[in-house]
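Only one chain is given next, in structure tokens, and it is the form predicted on its own.
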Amino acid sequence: MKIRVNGEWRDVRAVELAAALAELGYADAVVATAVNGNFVPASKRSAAALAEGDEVEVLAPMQGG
């Protein structure tokens, strides 16, 4: 299926957030996520279903001041 991914259209296999991060390179990442604006929790990832067409944006943490 086809997804957006932080605005770039990338094809995955995976279902639910957790399994496409894996697919994209994320698994051992530290990084934020959210689904169509939704803040997804790491613990929530494997839960949350993706369908055709949603926006995941994918950060990694800052440091700075």
Given for the second form:
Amino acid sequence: MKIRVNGEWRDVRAVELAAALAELGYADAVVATAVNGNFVPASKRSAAALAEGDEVEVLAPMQGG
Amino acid sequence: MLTLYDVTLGSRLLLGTARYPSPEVLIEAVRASGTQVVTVSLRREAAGERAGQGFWSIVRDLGVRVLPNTAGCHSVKEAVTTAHMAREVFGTQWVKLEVIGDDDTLAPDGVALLEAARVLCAEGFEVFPYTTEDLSIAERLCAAGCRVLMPWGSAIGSGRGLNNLFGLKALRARLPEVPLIIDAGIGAPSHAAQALELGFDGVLINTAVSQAADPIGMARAFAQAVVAGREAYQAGLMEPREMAVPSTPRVGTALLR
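So that was the form predicted on its own. Now I'd like the form predicted together with its partner chain, please.
Below is the entire complex, every chain and molecule, led by the chain shown above.
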């Protein structure tokens, strides 16, 4: 299924967020996630079903002022 | 000592972590500044590069508190969602709430800021709103549950110092009990000293340090300026006068004509 991850189209086999993150190489990364603009806590990623065309944001700590 | 949301800090300088020439310089600048609070953000992480993982490892090793920001957010929804994400990643209730209203000045959108602050305070966040010197917004932010305010000195990254002295003094006078941290626009240690001399409780500096020719030296200079400014405020500044007043006594002046 095609989803957009951080603005880029990606093809994933996974059908829920936790598996998609692992598939995309984020398995052990400290990240926060959102699907279609809504925050998905780490504890709910396994239960978060993905659908074709979903917009997934994967954010990490970064420099800031 | 400075107390922000029941956390007592030895330093009145808060430091941003952006735009340093290298991670090593950032680490040394944080140490030289003596700060106990650094600001951080959340940005998209590329699985291959993992830049954020490396940065987070550096920040954790600094042993200071982090104050996550919502930089770049233009709406209540974006800011609130970013705050939720930051709370999970950084493990803190603290959030520097920015809701930008104008892309040229990066001035806050007071109405959206207030709404986002209400939502986040009600959810238990400890909100540090990036605001202006506007008294009515400031009072409403306090009523919403904000126990610290971060009024701007001047536009973010402009280095123009305290742009509206009259307004900032009025804010300080109106809210004598609320910790006020000047955020944005501080370009030189003299600006920071001035903020502290006026009774502001602290300053948040980023660009003035990170973009200095020698960020570590500048961090040290700001640390001294903040201490000097605070001590001057406590010592009580003299009132300016319109005309000269001789400091050497007139009594006993010799007649030498």
